[in-house]
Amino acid sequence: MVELVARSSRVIEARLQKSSVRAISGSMVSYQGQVQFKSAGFGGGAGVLAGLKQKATGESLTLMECTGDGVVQFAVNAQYVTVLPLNNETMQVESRQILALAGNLNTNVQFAGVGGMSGGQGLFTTTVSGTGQVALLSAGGPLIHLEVNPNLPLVVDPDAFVAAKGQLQQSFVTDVSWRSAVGQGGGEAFSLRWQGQGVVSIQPAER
């Protein structure tokens, strides 16, 4: 058994009980008791398939897996966590926003839609299922989450999205209007646009 439990606002706490959780590589700031380290991998799945899609897709998450009894505490560049469970649940998550996994949880990567942009951003998105718990890291300040039902839509800024779960569906937005009126009027802007019933995720800084 495991369980994941804020230390402070930037820094996550796993506490093991000869159990394991999965936390991105390099995170790990401190830790008392008798627990193993090692490469978990890619968090697309399992092997080199796993990895060639990371590759394709860019999504990158390579994650460690830390095993035994004791406190370990994770922390990324002084960034705020949040702490999300998911109950037999499927979030959609900005991959470089997860820091740890504790529970039965599995991730991969899926085809969100075509967005109609020249960079390709977006295009993939990174997927956890399951049940457990999700810590996700935010810049400038903790998680915002906002609710959307199905008489009103939102739309975020691509850069600010961090999670989304329940039952949404995600679509791509084009739209130069705003971005034209903060002077980034160059390239093609676009927004995700999430309809339906749940929650989405952002951050109060852009990426």
Given for the second form:
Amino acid sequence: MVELVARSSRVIEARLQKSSVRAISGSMVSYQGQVQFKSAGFGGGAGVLAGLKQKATGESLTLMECTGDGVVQFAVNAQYVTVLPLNNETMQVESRQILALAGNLNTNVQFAGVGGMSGGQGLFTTTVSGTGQVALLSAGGPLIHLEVNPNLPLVVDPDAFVAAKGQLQQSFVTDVSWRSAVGQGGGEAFSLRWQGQGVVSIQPAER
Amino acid sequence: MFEKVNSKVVKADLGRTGPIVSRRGSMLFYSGQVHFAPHQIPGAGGAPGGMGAMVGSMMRSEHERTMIAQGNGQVHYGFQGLALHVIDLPQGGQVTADMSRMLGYTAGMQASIVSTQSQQGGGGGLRGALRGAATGALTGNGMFTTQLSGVGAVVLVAHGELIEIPVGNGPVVVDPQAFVGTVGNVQTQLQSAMSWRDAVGRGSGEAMQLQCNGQGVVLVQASEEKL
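Cool, the form predicted alone is there; where's the form predicted in complex with its partner chain?
Below, the chain from earlier opens the complete complex, with every other chain and molecule after it.
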């Protein structure tokens, strides 16, 4: 078993007992005990296809596997950390906000939107599914969890979106009218709209 | 000693702490009768000529410009919005960190600039110095580091908050970029965790590691960003 615990608001700790945890390459800040680090490939699934997917989608998730007996501390760029449990569920995550994955979890890259957005963001989404713990990064402060129910759809800035869990449909809201096309826009050209039942997590900063 | 106002500001009441040595430009505001004067760590001057001059200039780069605050009043310190970490040593002891990491300390502490090599037991002299320079090039840390010992308090700066990891039951291994300093009797040694596989680009990204042994605490920041 592996347990992920928040060591401080910006550092998580993985406690290994002859087990392993996956984390973003280069995110180890320190460790105690007998731990080996090796590359675990890309987060788009397994094998060559994952590498091709990564190239095609730009979803950059390069993982390392940390195996052994000991305690490892992970952090990236002093960002805040949140550990979320997944219980046979699927979560949609912005790939660069993933810090570590523990348990029986699979990652994949899915085509999530149509409409030919040129923003390059949100068209592809990384999904994490299974049972275990996910450690997520957030800039500017701790993650903010927003509840979505059928009566109350939620619209978020794609640059602040971090993760979504539950029975949710994602769609794009375009606010590009003739006015904004000639340069008088409100600065929020694309928004992500979430409908259904679930929780959307955002960070209090824009990428 | 130092009182934390929030994660980025500390307050010192000079009446209780005595004079405070701090990095120049770190004073935010003060109240009361406080005088600031330039301050120099003894031994940071460097000797003229040859190898000694080279070492001296490296030591000077280790020496940040510092000032001393004396008098009666309250001084608030902060630096570039970085997270601050206060270490109290009421029973005596030592704190080792790069001078750039030190925001301030009580003037009763004994400050000295030490070679990271002699501290590692890597041998002194020219060879030690060269090895130190090579180590510094790899880690981005200098070959000299500042050691404060005695009874008092020290304030360190970090990108993101610091965590303290105890050393004693076996070594603690740290990413050199996340390493801030040590408290107590801790030796550091740089090692390479790189194998042939890593060299061809399939690595985990953890090629260089700093091993810490001894008795004490290792200070690690939540970031790989240098100051």
